Every structure is written in C-alpha cells, then in structure tokens.
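In the form predicted alone, a lone chain appears below as structure tokens.
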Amino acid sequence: MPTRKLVTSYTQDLERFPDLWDKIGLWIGFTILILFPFVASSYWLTILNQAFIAVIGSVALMILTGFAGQISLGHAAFLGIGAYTVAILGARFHIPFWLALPIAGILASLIGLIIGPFALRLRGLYLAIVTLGLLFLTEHILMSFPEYTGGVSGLSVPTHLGFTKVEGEGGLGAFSRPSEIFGFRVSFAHKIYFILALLALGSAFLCSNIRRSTLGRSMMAVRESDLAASVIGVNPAVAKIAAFGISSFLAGVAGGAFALQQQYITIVPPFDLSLSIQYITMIVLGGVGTTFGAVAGALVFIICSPMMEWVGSHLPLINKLTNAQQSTLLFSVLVCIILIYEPFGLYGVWLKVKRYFLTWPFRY
C-alpha cells in the first residue's frame, strides 16, 4: 500500500519534506507554535510546557528501546539526575539555567555509559531489572543527602540568566520574574515556553538524522537480531552503549527542564516507577521505532490526560477515585483499544490517513 509518493533517487528518498504539502503543514505549524503562548489561557500553557518536556523524554526513551531495543524501566532515574543537577547547580553554586541544562545531560550521560555495560550480557527483561534496580538506587541517594537535595520536602529551583550569587540581583537572576518586551507584559511560562520549544524541536531533529545515520541503522539492526547485526560487520557493543549515552543524555537535559518549568522539585514523586511507564506508555502509543511515534505519543498523552480527568469526574464509579487515577485508568483503556486496532499506534494511524487521501478516489 503506497504511503508516499513514488521516487527515483536516493536524494528523493532522503528529503523530510518532499511536496508541497509538506511545506505548507510546516509552516502552519511553526506559526501555531508561535502564536499559542499569546491566545491560550495559563492552564493550556502550563500544560503544552509539559508537552514539550515529554517529547525530550519521549525522544530520549525512543533512541534507546525504540531504536536499539534496549528495555529500560529506569528512565525516571535520568530524569531525577537531571533535575537534581539543574536545582543544585542553581541553588549552591549559582549556575545560570543555559549551562546548567548542558551540564545535567552530560552527568546523566556519565552515568548511562556506566549502565550501558550491563546491555552488553543482558536484555529483554533481565536487562529491565538492571535500570529498575538503577531508580530505587537513585531514589536512595537523593534521600541520603538531604543537605544537598532537601529530601522529602524537595529543593527549590533558581533560575539564575547570569553568574550571580542572589536570585534577582542587578536582574541577571531574575529569568522568572515577568518581563515587559516592546509593551507586552511576558510571563516566566511564556519565556520558558519558547525554550522548551526549541529543546523539544531540537531533541526531535537530533533523533531522527540518528535514525537516518549509520548509527542508527546499527542500533536497529542489533534491537533486531545481536547476532545477524555482527554478521553484517555491527558492533552490538558500540551501538547499545551510544543508545545508552545518548539517551541517558537527553532524558538529563528533560528532567532539568523539568525542574526549570517546576520552579520546586521532590524526589517521589514524580521520579518513580510511574514515570518510566509514563514514559513506555508514550512511545507505545505514538509508534515503536519512529519519531513520530516518540512526538505525537508524548503530545498526545499530556494533552489528553485533563481530558480524561473531565471525564472520568462524569462516569459512576470512576468519579470515586482520585484526578490521577482517572486519568490513568481511562488512559490505559485507550491505549489499549488503539493497539488492538492499531498495533503501530498514532504512527499507524498516521499512514492510513495518508494512504487514504494519496489513494482517493480509489480504494485498495
């Protein structure tokens, strides 16, 4: 079933954007983009703010499961690394949110690289126990130095634009207080808005010339099969421990954006188990294996998760529980109602709508 149109050359095939169409959603979507922060309500903004720092996550788990096949329930534990890394930077040693950001990928890298070992001898489940055990780990240190972290009553989150010793002096520290730009009143969520929006772009960018790379293709011929990838000269070493660094990496600089969104962060929740399945539940969603599956999964499941709250407040019984366990119990009926009909998800759906107008009036 064609879900494109026809080509005749590698640099046809090789083109993100290839038709008109394509240029024309493109555009459309980068001035929604920029125009929502200025017509939507505080609420709808907070909640696209998280959207974004759930497509870094998402990307993030993506490059490693998606891609390389690498089953991680410890996906929240990076996210906490970065947080905490973010929040002391700016707490203790007064580093402005730009550096700080760079620094907690880099430190959840570190210690990705060092678990990515583990890959080498492990997977399926096996390898699942390893980064669970590396979250209950995590979650044992933080709350081993509360001097450092606040411990169960979590750690305040600075964000300093300049090296400066006191939130708000001389305005370097100031990043979170509105600001007035050419008569318009922007607050700290439309600021930190557009930054978690080119993070979130460039997260999804970086993700899929991975996927188009020899890297890429390596991590996805060893999630296939470790010992046919060795067969065609890729080393299954290589490729496990760079989706290890990478990933680890991203999901850093996600939860450090976190932190910065959160403004005040604590250790569980949400750095738990429930944020790793979260995070599983995302890519399941979207699509295995695809960026669009890791964008669309995540954007659909934090934009989706009030609706579901609104619902569940309206249906006997359900209405009993909490807001979260609604959303999650309504959720989890959904996802799994689409990969019964759709075992590729929103992906999935996705190309039928596409085959579908690329086939009228005709039908296959």
The other form holds:
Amino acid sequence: MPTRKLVTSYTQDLERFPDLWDKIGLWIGFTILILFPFVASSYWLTILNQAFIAVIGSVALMILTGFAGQISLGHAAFLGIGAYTVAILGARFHIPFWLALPIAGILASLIGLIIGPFALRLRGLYLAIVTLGLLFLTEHILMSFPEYTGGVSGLSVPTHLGFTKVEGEGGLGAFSRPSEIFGFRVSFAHKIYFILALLALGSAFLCSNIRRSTLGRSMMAVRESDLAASVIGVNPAVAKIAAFGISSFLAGVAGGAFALQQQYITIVPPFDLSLSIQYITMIVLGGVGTTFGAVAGALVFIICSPMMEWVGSHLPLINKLTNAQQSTLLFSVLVCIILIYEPFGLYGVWLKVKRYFLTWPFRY
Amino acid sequence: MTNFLELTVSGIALGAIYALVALGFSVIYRGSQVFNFAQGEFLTWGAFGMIALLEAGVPWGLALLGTMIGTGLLGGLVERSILRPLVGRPIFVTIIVTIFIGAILHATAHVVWGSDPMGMPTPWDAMKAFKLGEVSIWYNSLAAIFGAAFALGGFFLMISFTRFGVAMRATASDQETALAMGIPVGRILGATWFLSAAFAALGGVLLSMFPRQADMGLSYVALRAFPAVIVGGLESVGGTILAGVLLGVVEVYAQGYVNPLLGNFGQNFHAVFPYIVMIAFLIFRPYGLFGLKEVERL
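Output block for the form predicted together with the partner chain, input the form predicted alone:
And the full complex, kicking off with our chain again.
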C-alpha cells in the first residue's frame, strides 16, 4: 500500500497536509480541541491535559527512535530531569514556570548531548542498555539528594507567575488558583489546558518540520544505514547528536509540563523503566517514523487507559488486579494484536480508512 | 580477609544466577536476533511454579525438573503463538512485542499466584552455613554455584556434541542456509525459547532461596543482568557466562566496599555500579568482550 499519493514537484513534496482528507481531519481535531474544555468534566479535562504532555514526550521519542533509529530505554530519565528541574527551580528559587520550562528543556538537552556521543560507537541494543543505565543512574542521583528532591516522599511544584514568592495556597503560587476572566471562573486545569495544547501543537509542528527538512532526511538516512548515509554525504555523527539534543530538549519540557500539571511529583513511580516503555508503546502504536503516529499514539494511549480500567473492572479474574495493572494487561494484549496484524500501527489503520473512501465503491 | 572471601563466594553464587539469566538472553539473541525483554518474568513463573509443585507434595528434585520443563513449555508457547507470526517483520517491532509479552506474563502471574512474597523450601537446612576454616559459606550459595554450573555444563555438552546442538548453531549462524540444509528452523527457535525459559526458571528457584524470597520483584533481576549480556558481547555465549559471574562479584564487592565509602549517596549504589562499569567498558570495547564486530556491506 503506498503511504501517500504520487508526488510530482518539490512544493507538493513539502506540503504538510497533502490531501483534502488530512485537512478535514485537521479541522475536525482543531474544533474539538477548542470546544473541549467548555463541555468536558474536570476528570476528562485532566486526562486530556495528560494526553498533551504525552504528545510532547512521544514526539521527542519519535524524533530519536522513529526518525534517527536510535533505540532509547532512558526516555523517562529526561522526563524526570525536566520535572525535577521545574520543581526545584520553582520551590527553592521562586523562578516563574514560563522560564523554568525552557530551562528544564535545556538542562535535559545537555544530558542528552552527553549521551549522544555514545550512539556514535554503539548500535542497537548496546545503546538501548546504556540509556537504561542512564535511567538507573538518574533515579539513584535523584534519590540520593533528598534535601533537594524530597527523596521518596516527593516535592510540591509551585507555579509562580513572577519572581517573588507567593504565600498561601500551600505555597503553590498564584497561577494555580482559579481566576476570573471576562466574568468566567477559570480553574487551574482550564488554564493549563491551553498552555499544554499550545506546547503539544508546537512540538508536533516542530516534528513535522524536522521531518521534511535536511536534518530530518539525514536522520532517516542514518536510520536505514549509517554507512550508506555517510557514503552519500550525510554526517551520521551530526544527525545522531542532533536527534539526541532535540529529543531530550522536548522530553525535558514534557517532564516539566508534567510536574506543573501534577503539582506534586515523586521519583518512582512515575520516572522508571515502565514510563520509558509507555512512550515506546505510544510511538509503536501510532506508527514509527511519522508525526501523525507520535500524536495519535499518545492521544489514544492516554485516553484509552481509563477506558481499559473500566473494561478490566468488568472482567472476571482480571478485576482482582489493581487499576494500573488491569490497564497494562489489556493494553499489552491490544498492542500485541495490533502489531501482529498492522505493523504500521494507527498510521496504517488511517491509511486503510482513507484508501477505502478514496477508491469507494471499488476495493483498493 | 575472611570478609573478602565470604563476599567472593556469595558474589560467585549471585554471578552464577546472573550467568543463567544472561545465557537465556544470549541463546535467543543468537538464534533470532531478538532481545527478549520477557525473560525476567520466567524467573517469577519458575519460582512460584516450584513453590506450587512443592505444596502439592512433589519431591524436591522432581519438582525442580517439572518447573524447568513447565516454564520451558510456557516459553515455547509464547514463541509459537506470538513471535512466529512476526517472523520477517522488522526486528524492532519484535523486540517491542517481547516487552508486552513480559507485561502480560507479569500481570497473569499476579492473577495466578497473588502478590504475597513466599519462602522457597529447600531439602537442606537453609539457615546453615558450611565452615571452611574461618570462612562460612551458605549451603544455598553452594547450591546456586553447583546448580548453575551443572546446567551450563549440560548446555555446552549439548551444543557441542549432539545433532540438535549442531542444528542450533547452524540456525544461529545463518537461518536461510540452515533451512536449505533441511533444518527445521522454526522448531529450533521454539527450542531456544524453551531452553532460555527453563534456565530462567532454574535461576528464579535458586535466587528465591534464603536469604531472599520469591516475590513479584524477581523479574527485575533480569534487568540487573543486562550489563552481563552487554559486556560479554551479545553474540557470545561463553563471554556472557564469564561476564555474568564477574557481574555478581562486582556487585557484591560494591555492596561491601564501595557503598560505605559514599555515605548517603552509597545507599543501593551497588545496583547502579555494574551499569557504570559497563558504560566505562563500552567506551573502550563497543562490542563487549567477545562480541562480533559488525562487518557492514552495502
């Protein structure tokens, strides 16, 4: 099955949404995005907030694993570094959150640039295990300095708007209080919804731009074969290190956003191997190597998890497990089935649906 | 000195178990280039299966054999039902699928065995130690060393001298040629999963003896064995075993000597230390001790 229509010129090749169908899908998604916070309950609003954070994180992993082909089990380490940077900057140094987020990204990106050179010498699983080592080391360091990170008991994350410390509200800062805008009462979840939505859209935009730029194409050349890439004039070192840098920057931002949204963070859970694996699930579920896959995989993963818990609680035997285990079990079965029948993931499903309607009433 | 010798023996005992687990990874990787992230769950299934058999009144030796065969069959079933349809797909997808197989096995283990830790009964007195001059050696450490050595020795004899072993080596070296020579590659791959799950079950039983217990955390031991697989070199079975024993010794030494030096930072540092050693090692030998340097052709 072709993954896109025949391209006859460079302008066509560079188009971000080549089909009418893509545009229709985009506008429907955009409308839902705007209208959602006005109709949704606070439970679903929180879930969608988490989904946006997952979109940022899975876009980050998609650039590293999907485009550049570097398997990483240490994604949770970058998320954790981002989250704790935002938390510590807010709690101890009273830095406003809009400044702490990019700092978190830059710090995570520096760590990523240290790990990047390992990718020049190691390949495949050797690299995956080194990144796993990075994750364990990060966990250990975060655990070893409880005076900064709060250790096992965790740390609350204030959201300051300015540089001064704000008293009251448990020290959480002015932004976390509901405020009045045009006579409407706007809660913290609503306010952060729009911030997270902008960040998620921005990172998806960045991802699709990287994909159609020189950098993205050189990453994909390296993914297929770095020897062949260097023969045709692509520098694999630059592509790999750039992938690590960009990916860990976005992962740091996602971690920081997670800390802001949760308002209280601990080290394990969530920042352990299972989080890394969740992000790998998202990109494989969505379809490796596409921006659509990163976004759709993250959204479906996060939005389906509470549904899976609901299904699990109605099945015999499985309802003996905890909620998290139920959703893990059902999700794992689902992902195995999807990967056995549809190796391109949701992207493959989307292509099939599109083909069906394009060629209707004929079979493709 | 006594302390040093005692640490060495318990390090070798732990390392022998790591070697069993790491061998499981290596056997499957050699056969099909798949890195099996579900390996750790076979440890849990083995340990709990053993306890269930013992509670049913099966004698100890027979129960161990039954556990190894049962867990091995579970491994073979996983290969036949989930991985066989994925042959020919990108290896990346297959590796991801093993992660989910692991998650499924983990959750079903919770359903079947519950989540309470259980002690592993042993035919000898588990609290007793054997005195060699000043040095006291746990009977359980000896059991781990001899059990693992026996299994690994048997594996090497089988792979070197039997028809089946030759077929396994042929499959590992080139699947297509092996098929052309009339070797049933599919069945051989099933057998590698059987062997690796059986070794993991033995490792799980040995690991859950006193002073440890059988609990759901056993599967994390497989994560701790990764440095052995990597340092030994993914393609090399012998290297993996050597590195496994070294890993156990390094971990126990780190626990005994490095942790106290680091004060607050040293708590549980021994769990991370092998990874640091591994990363330092890979800078100098990116293919591990005995791994094959990839020769690429375009």
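Basically, rigid core = biggest C-alpha set you can superpose within 1.5 Å across the two forms. All values reported here derive from a predicted model rather than from experimental measurement. Residue numbers count along the first chain shown, from 1.
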After the core is matched up, is the C-alpha of V333 off by 2 Å or more between these two forms? no
C-alpha of G25 moved at least 2 Å between these two forms on rigid core: yes
